[in-house]
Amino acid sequence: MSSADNPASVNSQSHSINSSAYDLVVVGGGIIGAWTAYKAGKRGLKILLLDAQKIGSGASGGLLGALMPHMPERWDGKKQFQFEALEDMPLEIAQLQNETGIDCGFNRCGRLAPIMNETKRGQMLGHGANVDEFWLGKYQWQIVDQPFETDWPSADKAICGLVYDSLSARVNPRGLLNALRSAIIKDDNITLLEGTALTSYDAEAKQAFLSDGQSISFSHIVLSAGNNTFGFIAPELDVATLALGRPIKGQAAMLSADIDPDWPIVFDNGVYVISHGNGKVAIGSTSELEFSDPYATDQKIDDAIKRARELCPLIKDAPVIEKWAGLRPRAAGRDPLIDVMPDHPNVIVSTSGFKITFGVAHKMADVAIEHVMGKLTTTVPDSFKIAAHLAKARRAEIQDNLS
C-alpha cells in the first residue's frame, strides 16, 4: 500500500462547488469531520466538507496515534462507547485501506505500563477481575514481572512489574487522514472545499456563510472544527467560549529507530513511546494549558524525549527527525461533545474527544449521521451531550467570577 505522510501537504483536488443545496455541510477536516463526510457519502447524502486549510492540517495531523482504552473498572457509558469504537476500528480501517490502497498504520499492538510500587500493583491486579465482564473476555489485562523485550521498557522502570493489555492499538494519524481524504475526493457525493472557512451560519434559514463570500444552502450542518467549534456555539448557549472549551497545546516528536512494529506501546507517567514501523518511533505528548506560541516546539518536548530515552534505552541514541506542536480541543468536560443544538435539530455539534478522539471519531461520525437521518440508534452517554457540557461550563464561569 502507498502512504503520503502529511495530508496537509497533498495538492488540493477538491471538487468545484455548486450553488445547489447540500444535505449536509461538514465544518472541519480533522479526524471527526473527515470520518463524518466519508461515512455520510456512503449513505448517499450530498455533502460539502469545508476546511479553513486542508484536511489534517490541525491537531489531527500530529505524530502519536495512540489508541488506548480506559481501565476496566468503574465502568460507565463513556468507557463503553470507547470500547465499542476500539473494537470496530480494525474493520473500519480495513475497508478504507481496501478502497484507497493507503496504509493507515493500524496495529493492535497492546500496551505496557510500568508499575512503580506495590500499592499500584495491587490496584492493577484488582482491575483484571473486571476484564471478562467489561472487555467481553476478548482481551488481556495482566501483570507481568518483566518486559517482553530487553529495554522495551527498561526493567529498572518496572520495579513492581508492568501492566499489559492487548486491546490498545496505534494508528498513523497522517496515513489515516490521507486515506480518508483520498476516499472523499473519489466520492461523487462529496464536495471538498479546502482553504475556505465557515464564518457563520443561520440554522433557521439553513444557510452557511463562507470566508470566500459564498452562501451555501443546507439541510443539516455538522460543526466539527476543533477549537473553533466552541466559538460557533457558545453565543447560542449563552456561555463564554473559554468556559465551554479551551485549547490545550500538545507537542510530540518522531525518532528514527528500527524497532519491531508489533512491539507494544510503552506508557509511563504521561510519556508515550510508540513503534510505527518503517524505522519510526513516536514520542509524546505534552498537555499544556499555558503557552506563548501554540505551534512552536520548545524545551517541554525535549524533556519528554529525554524521559522516553530513559524509559526505553533502545532509542537512547535515535535521531529526532521531526517535532510537532499544535492545539487540541477540550470541552468543559474531557468527554467528547456530540449532540444536536437546543432548538436547532439540524445543527449537530461533534468535537473534542481530547485524548481519545482518534479511537472514537468514526463512531462519533455514526452518531452525527444518525441525527441527520432522524433516527438515533447508537447509545450516547449523557456526558457527551450539550446539557452536560453546558452545566460544567456554567460552573466554570461561576468559579471564575468568584476567584
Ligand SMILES: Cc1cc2nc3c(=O)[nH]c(=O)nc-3n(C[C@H](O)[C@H](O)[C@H](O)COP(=O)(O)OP(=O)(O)OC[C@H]3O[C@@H](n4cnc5c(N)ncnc54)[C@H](O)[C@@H]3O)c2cc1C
The other form holds:
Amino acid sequence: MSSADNPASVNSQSHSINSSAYDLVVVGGGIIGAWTAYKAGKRGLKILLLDAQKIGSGASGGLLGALMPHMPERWDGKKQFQFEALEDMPLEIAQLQNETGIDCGFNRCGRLAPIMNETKRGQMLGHGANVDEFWLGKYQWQIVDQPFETDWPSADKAICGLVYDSLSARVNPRGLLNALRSAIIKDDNITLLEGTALTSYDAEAKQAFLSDGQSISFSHIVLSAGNNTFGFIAPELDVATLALGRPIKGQAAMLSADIDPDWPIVFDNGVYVISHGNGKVAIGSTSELEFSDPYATDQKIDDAIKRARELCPLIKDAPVIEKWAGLRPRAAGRDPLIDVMPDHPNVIVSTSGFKITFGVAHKMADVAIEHVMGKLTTTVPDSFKIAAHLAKARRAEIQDNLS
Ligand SMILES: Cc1cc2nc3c(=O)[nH]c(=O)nc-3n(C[C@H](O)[C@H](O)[C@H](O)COP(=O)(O)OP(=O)(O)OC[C@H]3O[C@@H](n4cnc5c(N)ncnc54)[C@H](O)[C@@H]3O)c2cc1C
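What's the form predicted in complex with this ligand like, now that we've got the form predicted on its own?
All chains and molecules follow, beginning with the one already shown.
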C-alpha cells in the first residue's frame, strides 16, 4: 500500500467542468462530502464535487482520528446510529483500500481510560451494566486493575483501575481522505473541482453559482461545507448563523515514537494519545470557543502534549513532528446535522458531528444519498434533523438577547 500523504497537499487534479446538468452537486470535500461523492458515484449518479480549496483542507485534514463510541447506557437513536456506523466501518474501509491501494490506518485498537477515585470506578461500572444488550455482546466495556502494557498509561494515573472498551478504534484522517480522493478521481461519474467555491444557489431554479463565475444546473445539492454550511442555510431558516452552528477550534500534535500500533487509545480528561503505527503517536485535542487565529498553534497544545507525556511516559522524550489547528463544525444541537431543507427536498444539509464525525460520516453519506434517491431507509435520529437544531438555535438566540 502506498503511504498516506496529506490529501490537501496533493497537487490539484480537477476534471474540466462538463456544462450539462448534474444529478448531484456535493459542496465541500471534507470527510462528509468526500464519502458522499464517493458513495454516490457507486450509485451511478452524475456528480460534481466542489471544494473551495482541496479535499481535506478543512477540519478533516487533521491528525487525531479517534473513533470513540458513546457510552453503552441510556440508549437512544444517536447511539444506535453511531454504533451501526462504527460496526460498518471496517468493511467500508477495506473496500476503499482494495480499490485504491491506500492504507487508511484503521485499527479497532480499543481504549483505556484511567480512573482516579472509587466514586468514578463505581460510576464507570454502572455505565457498562447493559453493555451486552447495547453492543450486542460483541464488544467489551470492563474495569481492569492495571494497564495492559507498562506505562501505557502510567499506573500512577490509574489509581482505581481503568475502563477498557474494545469498540473504540482509530483511523488516519489524511490516509482516509487521500484514499477517498484517489477513488473519486478514478470514478468517471464524478467531476472534482478543487479551488472553486459555491457562492450561492437557487433551489427552485436548481442552479449553483460558483466563485469562478460559472452557474451549474443540478437536480440535488448536498451542502457539506463544514462550518460554512451554516451560513448557506441560516438565512432561509431565519436564524442567526452563529446560533445555528459555530466553529470550535481544536489543536492536535503528532509525535515520533515507536509504539505498538495495536495498543489501545489512552484517553484521560480530554487528552487522547493514539498510536498510529509507522512510528507516529497523535496527541489531542483542545476545544476552544474563543480564539484569535483559528489555524495557529500555541501554548494550549504544548500543555496537552505535556499532559500526554505524563500520562504515557513511553512518549516522554518523543520529538514533536507536527502541530496542527483547525475548526470543528458544531451545530446547535452538537449532534450531526443531516436533513433536507424545509420546502426544498432537493437541498440536503450534511455537517457537524463535532467530535464523532469520522466514525459516522460514511453513514451520513448513505442518508444524504437516500434523500437524493427519494427513499430514506436509514433511521435518522430526530436530534440530527433541522427542526431539533433549529429549536436549540432559537433558544440560544433568546438567551443571547436576554444576557
Ligand atoms: C483538533 C481536532 C481534532 C479532532 N479530532 C477528531 C477525532 O479524533 N475524531 C473525529 O471523529 N473527529 C475529530 N475532529 C472533528 C472532525 O475533524 C470534524 O468534525 C470533521 O472533519 C468535519 O468534517 P466536514 O466534512 O463536515 O468538514 P470539513 O472537513 O471542514 O470540510 C469542509 C470542506 O468544505 C470546503 N468548503 C467550505 N466552504 C466551501 C464553499 N463555499 N464551497 C466549496 N467548498 C467549501 C472546505 O474547503 C473544506 O474542505 C477533530 C477536529 C479538530 C479540529
